[in-house]
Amino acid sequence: MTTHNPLRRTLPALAGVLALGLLTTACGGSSDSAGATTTTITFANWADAEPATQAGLRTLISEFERTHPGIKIKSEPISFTDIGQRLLLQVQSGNAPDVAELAGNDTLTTAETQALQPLDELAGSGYKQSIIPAELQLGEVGGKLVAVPWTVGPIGLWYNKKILKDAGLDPSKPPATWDDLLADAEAVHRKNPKIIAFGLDSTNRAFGLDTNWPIIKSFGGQPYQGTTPAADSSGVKSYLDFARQIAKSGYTPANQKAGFFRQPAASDQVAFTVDGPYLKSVVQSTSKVTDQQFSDTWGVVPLPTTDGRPHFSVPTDHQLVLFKSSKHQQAAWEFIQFLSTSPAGIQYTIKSEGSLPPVATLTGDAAKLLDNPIAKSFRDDIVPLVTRPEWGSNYAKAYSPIMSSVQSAMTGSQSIDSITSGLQSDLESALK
């Protein structure tokens, strides 16, 4: 006689359950209790790893979760120093996130590894002709929309209007070639040796080479293009001669990264300074001075050039890019779009991350907070000159290499000549 026994239909009832359980968990879904199905997209990001954006991203990411209730959003904090390399190390053993937050060489060289999802399918005509175009093209490679400006924060000259005029200079005339900031520094300089007559990022790091790459394409020169070096050039060698100039004359302090700058701005003790347009949210939070006081007192222009060429100034902003592993393609865009596009996305960038939003054509509230001179100047006179450098893995080899003769020439006395053939065999060496 065979012995009933329940379990015998039930476990493999159980084991089924389990296994649909595991996939769903798998696919980043799940059910409340309701019974409805949510969606889970991961965001990697080091807007939440930083005091000054933290509480607006996580105020940013429930109003998406209230407006889009089968989404959830896990938000995963990353310095923005580690990002790059980590998501890197994600891609290579197969745990991308959805989305992450970029900016900079990590943008083009997570692009090299193909992991990047293309967007122009999902984002569609509508959405593209929505972006600033010089914005929308950044994102681009190889043909194809790879990532998409979250914030926007070209570089250009920032000009304390006080400082110009205590110096017997004429502040509605800020320097348009590099040789009259020269003039301008030893005027400021000799007025007040205190003051920082220019502020210049001559940092070893990669965004050091963000900051100096247009200033040098403003005296004719471009370190290397692709896999050929071109240092030892005359333009390369007068950026050099110009850096020595302005370390050795004092006007700037060498070494010192574009934000040592910002809290003395705050204070009226930098004349000049190379920077995007977080300088005005950093100033006003400190000094707590109105939109008309800061513009009474700062100006920015473009940076300025020599030899009747072109101006150039190039991005440093944060761009968002969708994960080819994702499994939730739609989803991961709708969050995407809604940071980029959404009315409390453009307000986050602006009050948060002190930056311009990406959209083509501002209204409402936000067109208000940007109506100021030196958003006009940055939106109608500096996106347009932006330029991206030869970002890549080549740039994450030429990067130490550049800067460091770079500095030799502002600290140093060895001869420009002797600088420049160093660092032309130092760049064949590391771009073979």
Contents of the next structure:
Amino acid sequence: MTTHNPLRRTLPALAGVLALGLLTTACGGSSDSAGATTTTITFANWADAEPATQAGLRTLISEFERTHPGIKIKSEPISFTDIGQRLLLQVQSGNAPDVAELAGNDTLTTAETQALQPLDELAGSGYKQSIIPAELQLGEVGGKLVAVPWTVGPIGLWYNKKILKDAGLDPSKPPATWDDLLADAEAVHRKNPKIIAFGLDSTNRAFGLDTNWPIIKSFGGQPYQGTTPAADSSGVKSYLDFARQIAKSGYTPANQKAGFFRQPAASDQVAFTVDGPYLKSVVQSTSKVTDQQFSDTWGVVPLPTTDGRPHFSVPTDHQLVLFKSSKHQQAAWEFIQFLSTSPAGIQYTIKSEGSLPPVATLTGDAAKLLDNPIAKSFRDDIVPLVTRPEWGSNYAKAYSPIMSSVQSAMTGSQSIDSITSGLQSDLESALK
Amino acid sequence: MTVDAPVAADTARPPRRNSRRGEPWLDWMTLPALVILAVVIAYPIIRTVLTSFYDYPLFNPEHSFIGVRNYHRLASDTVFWQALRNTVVYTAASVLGAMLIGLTLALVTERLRGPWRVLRGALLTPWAVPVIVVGFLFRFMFDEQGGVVDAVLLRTHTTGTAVPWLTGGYWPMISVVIANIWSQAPFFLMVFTAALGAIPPEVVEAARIDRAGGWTLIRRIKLPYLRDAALVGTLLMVIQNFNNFPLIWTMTGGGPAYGTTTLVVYVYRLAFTSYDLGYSSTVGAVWLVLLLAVAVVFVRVLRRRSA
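Switch from the form predicted on its own, shown above, to the form predicted in complex with its partner chain and output its structure.
Below is the whole assembly, all chains and molecules, this chain first.
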């Protein structure tokens, strides 16, 4: 008697299906039932890894796939803190995605691998003209466009009008100089020491230095340029003196991330804070206030400066890059363009990211959504002040000694001269 | 005679044996394990040492051989020396503190009987808490803005102003050590509880008959019996604390300034935020030598015990 074993037939069939699946995956394309070729674009990003943006991004990707039937998007969620190093490793191992979301120094460091595809030809003049010029320049390296803006987030000085009023200050006159800010912070602190007078990211991270960079510049300093350290300068010393004052006077807790101040800000426990436009969505999602209520409580202005010097800001934009190794450059570019300039992409940027879209002209729903004093202040007053820090591989080496010195000034008792002298020699060693 | 021939053949090809113990020099059955060890341990170590002689930035595909220049840089790198000092302070204070508390708890809970033994289980729970969770817990507890520790100190008027646990002077190092001791003391509690259980009851009884008091009993009888357990536990924890990254990273990120930066934190920064794989391998190679020295002591102690 022979026993019928169903697995004898099923297993080879399963193996065949599996092999076919692997083959089509490896080829990066497949045929649907109608015989049309489908292109798959891999998209490394952190938006899919964060609860606040995940749903919005997935809806956006679905919308893209619906309007572009021949293209499928395979999202690769990687956390914000890991994406820079992960992409460098992927480039080194020849396994880069087609498209990636990057920000700040990670964009420039990745560009140094020469793995990014210049986008000038793909973008064309039409696309370029549709983007805010200052934002487009942020993605240029060596005269070539290697990254385009997706979300725009310059940092400004947020101020809580209620707290200022309670402290006897005029909420219609936010500080324009750092001396003004110190005076206002003193008034707030005297009135209620429990309130964080000034929220400033002073963590030892590249992002920490991003936040401090425009402030250092407004004091007339720049810790280094290219490979030349310039830390032992009056500008850097003045900045460190300021950092010491705000920490020792109890206006700001040292070694805290920008995110640390957002929840207290939502419960009116922060008078001033240095942050991007996304603070609005964090505060609103926590305290459930309307746009009008938010605008009644909060205002934003360019970061203060010292007498006679220009104001500066720094971008915390999310950018999109295309890798040279991508076999589907045109499809990948269509996806990038969709994310940064389509109505659906703009809606996502405003609603899910709480940021500004990169388009030069706002129309339709986007114009309505951004018809508020906060967005206007960011677009009209702060975006034009954006300058790119000395991003690149040297920045990756220099940020730690610089931010360590900022923390030393804030928490230690060493003289400022001694701190800048030590920083100068640390930078000489790091940038050699 | 033909009978002797096989014997003669055996003596002509003697198996390779360890002459002292009479064991084969290499059992081929261990080969798979040796291959795995070679791939997961030997190769990374050799590669790290080799990389330490290169200028090896992660963003640049070209890597150049620079001889011992990275080691020269190490000699004058103030952050490296501070990180080394911090590592020694952090490890010594954590292990000593955890051992003393673990010992005290083991002695106090030694005679617990019946349902009271649950208390010993409860004391072991910090050991089961993931280190990263411990880091976040203590970071919130020591926070200057509303942390429970400062709140209690201020409410009870123990201090007039908030203590800058994570931001000022030596406090950040003290804070991470306290958190680490809380996490690791249960390990010593387990080790010492097991060692106390192994003391022959007749020895303790004899001491009691001789009217030895509680303190004398501990000092003269129990502590000598616990010496070996303490040594092994200490060596294990020294190695573990040398490598303790998540606790410091979550609590202080190695700051403020480089106040709590240990070697492992420094290596991470160099390799994964500055992308300087060559120099980070140099620091890693030195760190490896230090750990090897501790491991050699550990192995020797174990051998002496088993002998």
